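Presented as structure tokens, the chain that follows is alone, the form predicted alone.
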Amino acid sequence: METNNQNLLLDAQNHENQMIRIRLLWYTPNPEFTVALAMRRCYSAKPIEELEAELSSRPGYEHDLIAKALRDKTFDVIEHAVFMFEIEGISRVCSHQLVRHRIASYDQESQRFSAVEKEDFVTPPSIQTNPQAVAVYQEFIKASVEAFRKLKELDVPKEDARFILPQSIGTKLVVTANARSLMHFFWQRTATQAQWEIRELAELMLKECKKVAPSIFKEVLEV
């Protein structure tokens, strides 16, 4: 344990802003496909598999239907398309963010559990580059972390010592969404005017979805 703390003040000490990891872990096969038969369902009286075979036969034709979803606000068929994410290397900051968005399914790593001497801390940009502020940042982190580690000395629960660590450590989630929450996800969070951190997030996850559904998130549209 006492190694572990350690580590845990040297991290406090020499902290960088880590890099947002994102990784696809799964979505729906062939999502365009799915989103351009939901669209045909709503305007077809024929059977369903007539409508698969039609849009099989039909190269690009589920391109059209989408672009005509988006462009006639018909965003119900776009949710037929579900996409899952895990998500590293965000602050608690970012996180808390993230989880106002509805609706998703969010599984979030829990201090209680996790081996929070192990954790790193995000630095804000603003803060990187001033290197007053970075001492100032430094120094709280390291006094949080010592704090954190003199209470679970005085047998206090983790959970409970975890009060005290800054919202600046770093967390991983997993996160399921379709698509027409992500798109209004990526519509609010790739503004200019949203926070640097979550913006990020969101630009890489936007790039993720474009490279198996281009059709669908070609535009990030309010929805």
Given for the second form:
There are 4 protein chains.
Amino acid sequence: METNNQNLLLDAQNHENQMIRIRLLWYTPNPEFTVALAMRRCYSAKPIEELEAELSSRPGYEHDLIAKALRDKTFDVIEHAVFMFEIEGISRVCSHQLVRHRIASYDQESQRFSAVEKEDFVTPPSIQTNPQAVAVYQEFIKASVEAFRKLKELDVPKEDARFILPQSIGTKLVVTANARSLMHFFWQRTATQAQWEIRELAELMLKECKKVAPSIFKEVLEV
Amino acid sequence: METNNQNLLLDAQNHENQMIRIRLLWYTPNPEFTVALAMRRCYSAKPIEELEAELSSRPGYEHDLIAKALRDKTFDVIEHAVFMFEIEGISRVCSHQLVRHRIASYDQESQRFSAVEKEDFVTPPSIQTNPQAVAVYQEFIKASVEAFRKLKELDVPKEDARFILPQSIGTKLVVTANARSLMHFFWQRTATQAQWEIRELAELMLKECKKVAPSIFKEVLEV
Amino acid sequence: METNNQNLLLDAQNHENQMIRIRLLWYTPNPEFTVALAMRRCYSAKPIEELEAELSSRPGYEHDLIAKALRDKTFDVIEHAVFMFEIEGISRVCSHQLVRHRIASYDQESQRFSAVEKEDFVTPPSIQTNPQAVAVYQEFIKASVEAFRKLKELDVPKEDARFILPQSIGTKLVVTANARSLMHFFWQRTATQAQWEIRELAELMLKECKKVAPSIFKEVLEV
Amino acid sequence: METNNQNLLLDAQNHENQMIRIRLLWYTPNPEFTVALAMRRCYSAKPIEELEAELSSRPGYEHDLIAKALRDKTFDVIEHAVFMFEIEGISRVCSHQLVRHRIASYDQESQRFSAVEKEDFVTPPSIQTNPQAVAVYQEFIKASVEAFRKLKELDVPKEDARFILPQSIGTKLVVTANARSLMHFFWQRTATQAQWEIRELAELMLKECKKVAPSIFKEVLEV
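Swap state to the form predicted together with a further copy of the same chain from the form predicted alone:
Shown next: the complete complex, the earlier chain at its head.
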């Protein structure tokens, strides 16, 4: 089943109505230099300016230090590299899984305030690739938006009317986490037994992290 | 609006189809003695057995110590009192809010495995007390269970078919948390601006905590 | 050097003036049953009472479930097993390392309040087994207690006079932590590169945990 | 006594041999804009680019949003502002207190590796301002460095010889923490009952935070 899902995922990634969109909002300036500096701090009594000067003057030194830290499993040093992401277009199924990762800071769009459109729902790949299932699914999503509208007309507060909405409804959130916590997230959620949606999210985030901190995220390690 | 909701909540609490059920599975043996002991540890160099003997021999002493800790806001001592709850019959709207409290351990019924019945859904009080809304709501829940069944017949995996289920679907989970983290949860979620469902959950949990650790939970403090 | 230290450690463990003393103050009642129950909660929609009955009626089932959780690295379930220890007779070198483990609750004897005697100091095994070093060490400890006394006579507040005390001074503290956090601590601090004192402490604590939760702590896993 | 200490502290701050030195190594770019953006994320379903554009086009808006968040005690939003400090010249008494703040990342100079000089020790203000106490203190520090040297000559490993060193020995460390965790630290450690050294450290760090995120740190709040 997992293998099957994987194929569907690849399909989905080329699919035009793919919804997940992420953006790296900010990250620790010079994350690898910073991590290497924290590591040097442990092994030296020199003032920080000397450690900085030493690191700056030896090209490649910071990468060697990070490689050593990861090899020795002294993962605390990578906590000084912090990343903040905007995430859009994941379902509430996925966000419920995501916020279970406790060493991170989240702020999520509240359903007590925002509007709902039938375009805002996530369609699983196994449905997207099954025309009969698509028909059932889309009709139902449409009906749910209609029922939501009716409940509001009957003076049900929005925060209660939304109980009727399928959990495939899309959500947006920001998340700030350090490289150690992210590494654990990637390790757990890019694995084959992870669900396709959070796995896709984890892979997108990992890709961004690799761009700006390749020495840290070269490999997904069990942290 | 909040006041309004509050009335509905009281209604709901007397309502026969009320769903939330909690059970305190275990807690620190003698939680108040334990907290008082931790506090004594800070102020004394005596072996633990002497501190225990002193505490045991002075009736009411542990309550005075806890009162002092809470007054002085040295909240770390109440972390040694730990509580584990089973929670049943809350919606996934509520569980999504609950697991945002990060200093706690959760294990939740996975929708990738369990079955779905139309009785498993939470109905907000503002719908329960509005016959027209009840009609819309119940019909829709029934339709969602039907659509879920159809998707599974079309070979959509259960973990994807569930995307169609309303987020009012009930869930069960266990949570373990210490008194400091619980106090923060109670402070935040028994407040008037909290949503009715998590507020009701928080009040039920607080009631259980008060029974076994009245000195700690006498008042809900901002922690 | 590490091997060398290890021999000294064994020596030290048989040494009569060995100082560390720990006591398991309390732990989750039936910790293994509780962990197994949390695991069953993930995979079932049944009420907790049914899960409890099933677990109770199948001897050995809980051990199989824990073995599976550890094999599958779903370590969150062991967080529901919580342990509280009293620790006495470690140095402040050791307690400074200990409290770096952040997922735990500590309360430590404050040096702002307690008295100081020359018997309260920890002597490293490498000194204990070296008569010349012992002479230097003991004389110096005695001098430090004397200097501490003199500073207090000169009206230096105790909290400042203690700046003069060697960091080998003994301390007492209580710590509450769950099995996942403890496992990480054991993994990191029973390793050969750990310092002898915290390693000895970790081994004593592990021994107690094994007695009451053998299935969980059978092996020290990288968590 | 506290008032007394406070005077000594002010003295100490003008004292030439004052040792604490901190440097803000990096912080979230535009920390206040980022916090305001996280807050807007909760209340809107718009794409992040629109929220950014709105915030950018309304001068003063981000400050109003932060003021509202702090007033409403929705402190989670300030977690997205992260700060990394280098800290030098605090005693191990102080660093032991500092690392008790668990929601932060630390890397500290290890005494297993670095050298020791008699200039590396912190002198409490109550000793600095008392000539007789200074004499006792300085002589003792000198003797401790000498004893440390002797133990090493006797082949005691450095990691054990350091047990003899007074806990006033200076240390260097880096710390990364978010604004919420820092606010709690400032609230607890700039209070009159905090010890002079960690209080002085907290005040220096607060001053740096105020420079780059004045709306967040305008007031030290109980968080």
